[in-house]
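Heads up, the chain below is alone and in the form predicted on its own; it's given as structure tokens.
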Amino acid sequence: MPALTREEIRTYEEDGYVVPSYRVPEDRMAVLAAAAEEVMAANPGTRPEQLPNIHITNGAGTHLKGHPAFLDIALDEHLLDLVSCVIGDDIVMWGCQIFCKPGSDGMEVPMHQDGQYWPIRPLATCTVWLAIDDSDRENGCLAVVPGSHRDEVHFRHHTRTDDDIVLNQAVDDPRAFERPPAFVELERGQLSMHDIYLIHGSAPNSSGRRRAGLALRYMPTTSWFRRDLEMQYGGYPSNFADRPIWLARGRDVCGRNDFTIGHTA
């Protein structure tokens, strides 16, 4: 089974991130490709950079149609087997996002961090970024501050209101930004493994190559969803009081978490 080696769990606690070696077969990502095809023509009023919540199927906590392939590799055994490496072996499988970015007017994602966006406490969670397409600098790869993670900081924060861009936060803080950004180029199948806490982001995209990826959310469940928390996502309100989560592995440590909420809608 795949796990992370000594040297990749030392650089993900030192640096934030991680490039496993690992990387899902090529007749899963077929699978994840159609399906993504099959999300984006299902949701013609949402930019592509902007489909959350894509392996709910049943409507619960979301307004956009998901497909089951999501949920799929969410749960894939090898995907946890890595997770547990940095998180411990009780996971909530919580979130599953795809960002592409067309060729020709993909939108930048301003450099921020996570966690402010979500009802978790404590704040933590590992999400693991799976390359649907090729991702590299010329397409707008994601970026990273090397680093940022340490000590759990919040940075500074402010509004941006430009029209292009995915998230209306981005970090404002001259700490932020003591080590220059690291490129995370990624071939189809590859996938990285980042933080929390770690600033990240990634440019436009121009390249006339697309850039499709999918963001999987998974928290220790010694952290508590909480739902009665009123949270904004990138500047408009997100819904987290009907969203479903997944017992992925292990037990719920602090016995807080539901996971019936969302299931039967």
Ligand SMILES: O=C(O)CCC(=O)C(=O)O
Second form
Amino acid sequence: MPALTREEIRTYEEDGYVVPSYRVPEDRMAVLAAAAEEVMAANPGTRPEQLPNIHITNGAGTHLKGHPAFLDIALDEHLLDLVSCVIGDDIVMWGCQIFCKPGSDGMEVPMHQDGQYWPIRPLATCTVWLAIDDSDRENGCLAVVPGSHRDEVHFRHHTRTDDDIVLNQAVDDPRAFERPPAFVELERGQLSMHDIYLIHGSAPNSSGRRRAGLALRYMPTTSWFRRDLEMQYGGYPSNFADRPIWLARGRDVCGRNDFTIGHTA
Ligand SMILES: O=C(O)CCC(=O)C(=O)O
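Can you now output the form predicted in complex with the named molecule? The one shown was the form predicted on its own.
Full complex below, order starting with the chain above.
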């Protein structure tokens, strides 16, 4: 059973992220890579860095066409074993997004924190970021500020107006950058896990090589996915009202999460 070692759990708690030794097997990665190609081809009007909800195939809560391979990996028992080491055994899977930066023109993701536009109370989520392509500094791998999650605060963000960014919110509080960023270089099939309060982002893709990754979002069921909250994501309002969420493991501890909405075609 792959699960995090005690050392890996300590790293996650202290730094806000960890790269576990576990890798998703190559046969599984080949299926995901092919599914990613299909999703990008099926959604030609959307930048490949901006493909949320691609695990949803019935259209509920999303305007994009998804693929069932992403729901399979999002509910994969090996990944849930890893996630349970940091958020416990009662787990909601609520999101799955491709961030694919094409070679040469892949866009920057400004350094940011996610919690400000997610309708989860209390705020809690572990993101698993799975490398579909090798991901390194040249092609714009994930960058994180280690330890920036520790006080569970949201640092000041400002709105950027450039066209070629994935998200228009950027942290601009100098205290947030007291520690230098770490670059999370991964080979295809490797993954990182990070906390909801961690500052993270990524540079544009300056290489000729594509950099595709899959972000999978998990919250403990002690939190409530608040469908009634209208959030602002990247500058535009996001409606989470119809979004299906999955009880991936255990039971709904807070007793307020709705696992029926969005699950019918
Ligand atoms: O893939 C990236 O470069 C950014 C990912 C990200 O912002 C996230 O997982 O929340």
